[in-house]
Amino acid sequence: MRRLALRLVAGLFAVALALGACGGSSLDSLTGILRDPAPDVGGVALADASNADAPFTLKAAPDELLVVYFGYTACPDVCPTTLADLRSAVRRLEDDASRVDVAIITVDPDRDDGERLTSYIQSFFPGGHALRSDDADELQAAADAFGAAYEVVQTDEGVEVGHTAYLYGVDESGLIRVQWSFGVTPDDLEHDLAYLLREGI
């Protein structure tokens, strides 16, 4: 494993371990991770390449759930397998998957146009969200809101990317409810959309 993949694993071990201090997951609801308090990622909003560039505001709509993840296009695993499981996840609620968004926050925009990026992201969700900015200071502001990390090096080999490869769960106020690591299973994944959409978001 390169450099930069080791860095951004020790960073997300240091992340995940520092929110499980802060509250770690519920044993009788959510299996996911749970924030004391819920970070407001609803001030922040992004260029939405599905939607021609209108500005996407980072929360549900009334009586959904919005689920985000950083990534890229490039990424050869984390992000397809991750983004596979969410879709199985969602396509096991039947009736209230159409309560379940997904948008994606490219981490690469350099490589991530519009048109690439919303390719990739609708074939796994039809209407998901392909959000992007070329404005490093306002990604990096979006990426800080949600306790994101991530780094796009140029190297003689090529462009190295690493990421933060967390699934956050937002409600209609613009707070995280829950968040997921990488790995998480579609089962768990499943149970905690259910019970956020069952017992109110």
Second form
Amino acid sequence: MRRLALRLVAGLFAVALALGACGGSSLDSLTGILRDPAPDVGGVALADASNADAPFTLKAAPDELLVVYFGYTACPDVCPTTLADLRSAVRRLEDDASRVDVAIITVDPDRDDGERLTSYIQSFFPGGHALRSDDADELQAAADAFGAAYEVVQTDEGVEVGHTAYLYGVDESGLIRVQWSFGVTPDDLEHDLAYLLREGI
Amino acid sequence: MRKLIGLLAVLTLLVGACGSSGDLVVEDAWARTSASMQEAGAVYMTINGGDEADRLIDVSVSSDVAMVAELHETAMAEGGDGMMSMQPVTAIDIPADGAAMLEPGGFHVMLMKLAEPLTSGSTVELTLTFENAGTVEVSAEVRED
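For the form predicted together with the partner chain instead of the form predicted alone, what are the coordinates?
Every chain and every other molecule in the complex is listed next, the one we just looked at coming first.
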């Protein structure tokens, strides 16, 4: 009987340790993808349709984070899912929510004019930036800097768009500190955003 | 006589249970609210298969909601560059006694050319057509996430 009690205590101790380790590790690192070396996108600037087409440089304001997404407004499934999950994560940051800025870069500028793109991103994020270019080379160069890819094909049935669906977390020096794959949960997004905002950017 | 009534009640219950467990059931149908200027939407749901395998072969929606509804699948392109794209599919398999999930990043009902924005609290009525089960009316709740 005494043995059993000892075993129980040992077991409880092990569980407590495991729980502690679990809590600790989840606070000490990012859940998203870390690229080494971190790509520098701070040299890229695109016209911001939400600000009278003024050039927007792809870096965060001081002590903030900029989250960048390559997408398009006619996207029914992937883009709204990711942007809605990002919105949930940012809302949960409460006081720090204002330190996260969001920009969408359209991969479908033929259909996404400035007004449409601005209205779209700002229905998720009121201050969201609507970045676009009618110059195919300029858009490609911006995508290359991030490692993003896209393809817009005109078919008999309409326009088919393929695109990489990552979110990129960019700091004030223009480095991609973390990127998240499609399907990342609001929990993991919230954790990583809070981590970066707390640990210094 | 009492015994007979009791037996009849039990038998009736059994028959009832048998019928309900053997049918295909659609659950948790929902659509995300559409962003401003978003022309296309998606509806997601879980389709629990009945005793026999079935196939979802068609979907339709009232023109008050969207011009056309289609069965689509989002998939990661081959080649390893992580590119995602969407294709129409002719059918979605519903396994016997299993489930087909229509969920973000996978199979979904695509609503093309939305007539009105999809707003929180409203519903989207769809008619699904299955190869064996015939038509099933589904009411999808519109919500943010």
